[in-house]
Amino acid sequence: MFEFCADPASLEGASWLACYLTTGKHMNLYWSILTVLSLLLITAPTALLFGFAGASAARSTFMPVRWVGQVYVAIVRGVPDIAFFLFFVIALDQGFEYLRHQVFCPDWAEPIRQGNDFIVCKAAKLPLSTSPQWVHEVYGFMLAVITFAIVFGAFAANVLLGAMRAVPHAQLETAEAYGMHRRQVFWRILVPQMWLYALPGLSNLWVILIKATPLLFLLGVEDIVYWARELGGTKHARYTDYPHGDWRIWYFLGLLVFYLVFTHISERVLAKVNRRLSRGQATVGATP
């Protein structure tokens, strides 16, 4: 990046760390820090959905409905997150290739399960295997996200069914005793209320999702853990023009800084937005 760095040899002190840090490895790291927090930001908001929508099915008065809302609660909650992680992602990926493969390949005469392997038509590949790059990069992405927020959605489904049941009953009859029919209550006075008792422990399951990200690692996907070995490794110093020891203690300690100052100031914009909420509320978070 800096003209001085032409020649590595000739570099030492601070010199020689600047071109260090600025080659293109590390700019691959320093990228990985926005795939994660773009992560956490799409994550979120789509866990809160599954959540919700969870939630609102485990406490349906029609039976069926109310079946499928506790089992995935029950089933994804009760899988550990590992192995959900390295099991759901191959079905996700393999459910796709197979809808993609009995749209564009009808004709197709072989069986796609031979053994452990699952094989499809080139066409229905995905990605395609002429697919650039990012085409590959953005897929795992998404992938990761689909799954991540289905895992953390069955915690926050949980959350929210429990801040639910919480909200008192006394303002559910007396809003239908003014003539509000089901739906007005839950949207109208349930939902509303509910936020205040699901806050605490959303909050947990947002910090937990935050020390989450490193399972990025395990769905392909190049995070900042990923790169933090790479780069400390004896083995990946030895094919650059910075060769060094082992720094992976160097890599993972800042790592470590990162993951406790994100999560100090998360809990901290939380902590304000749980403060504001309770806000003239009878709970122990009320201010007067």
Given for the second form:
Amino acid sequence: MFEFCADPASLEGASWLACYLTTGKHMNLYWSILTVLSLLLITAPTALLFGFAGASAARSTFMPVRWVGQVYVAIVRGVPDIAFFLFFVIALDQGFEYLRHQVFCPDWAEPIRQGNDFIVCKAAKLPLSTSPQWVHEVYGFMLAVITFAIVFGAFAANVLLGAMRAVPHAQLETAEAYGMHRRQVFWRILVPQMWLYALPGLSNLWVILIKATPLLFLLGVEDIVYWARELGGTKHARYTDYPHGDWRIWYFLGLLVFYLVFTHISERVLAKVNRRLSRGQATVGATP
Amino acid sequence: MKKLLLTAALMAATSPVLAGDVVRMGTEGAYPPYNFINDKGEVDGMERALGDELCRRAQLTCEWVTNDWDSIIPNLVSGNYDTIIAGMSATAERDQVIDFSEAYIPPEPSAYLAMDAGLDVTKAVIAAQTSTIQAAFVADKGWTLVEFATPEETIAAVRNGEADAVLADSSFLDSHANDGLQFLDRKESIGGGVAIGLRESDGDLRAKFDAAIKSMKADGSLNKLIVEWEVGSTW
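Can you swap the form predicted alone for the form predicted together with the partner chain?
Full complex below, order starting with the chain above.
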């Protein structure tokens, strides 16, 4: 990056560090921070949407819909994250490819499952094997968002369900007494008030989501923990211009600081949101 | 990501030319000298040099991807990449799930690295990477085994006393034999040669790689690579 980095062996002290920290490999680390942050920013609202849909379904008066909601929450919450990330994602990917295969290659004669192999025609591959690497990475990222949203959506659904039940029943009855429909009661009385009750649970989920990003590497998306481990590992002069011993502890200390700062900022923001939501609510700790 | 944008820009400019098939080469990127990530953040090592040369000879366009060792076989069979070229020994167990090309590195005995040269491995705690032939070997013998997800962690475990010795390919251990870590005299002959892993249904690709490997063996260029990267004995 800098001109004086041309001969790393002659560097010392601060200039060595400056060159070391700006190698292409470190740039990957910095980019992975952005990847993780954008994943969080996209996943959180998506998961909330899944959660809201799940919770609404689970308390529906129409039995099949209620069952769908309850089964979604029960199954996803019951399966360990790592199993979900290993198997569900591959299944999701294969599901997409299977559908595309049916559309693009109707004349295909060979079976799709050949022993352990999953074979679809070239046009159905997702992404196409001719696509550049960044398309593959964006696709992996997208799968990650969907998987995270489904997993965290199930937890959020449970939180929201509890929050919906926590809204004083008398309020809903009063609304009905005023002649509101069920739907009006839901959207005008229940939903605006439930957030206050949901917030502690949701903020918990957010912090867990922040820390769950190392699961990304299972999907082939290289996250900060992967790069910290890779960069911190022992490097020998044969394989690098910047040899060093096992520095993982320093990289992980850096990660520790990063996550602490990040969760701290989150907590302050959430506290503000909480104050805003409590305004005018007759609950403990609320400001009038 | 920056690399991504750059490739995106390049691809936009040149995409009509690159209409041919791309073979995606899957590797781990954490096992020098076989494969590792260099300072530029690219895949490097003996297998990078070998893979690029094989692709040139087979007239294939190849692209490198890294994947966690643990899930490297499931991702191959589900089609996320087309080959595994990651210092993987051909074993009967793996052969049931995937196919192997002709070996490109001859079978090499695995070695132990320990703090104490007189260690009795049958009574010691042995560290090995998960899902490797070495881990399977130690488990098979009924010795005490601790498994780690990455090769780096197996070395660290011996250094900090969590394990007494690490069992791995000796060419990987070579660069770690310092600061008190030393090779034991005992070696274990396990596994076949190192080969490229392919899907069982990918016979054509396998034939192309087999032919390319044969031609590299014939003209001595494979031996040159093996010597240059010190990954084992020559053919």
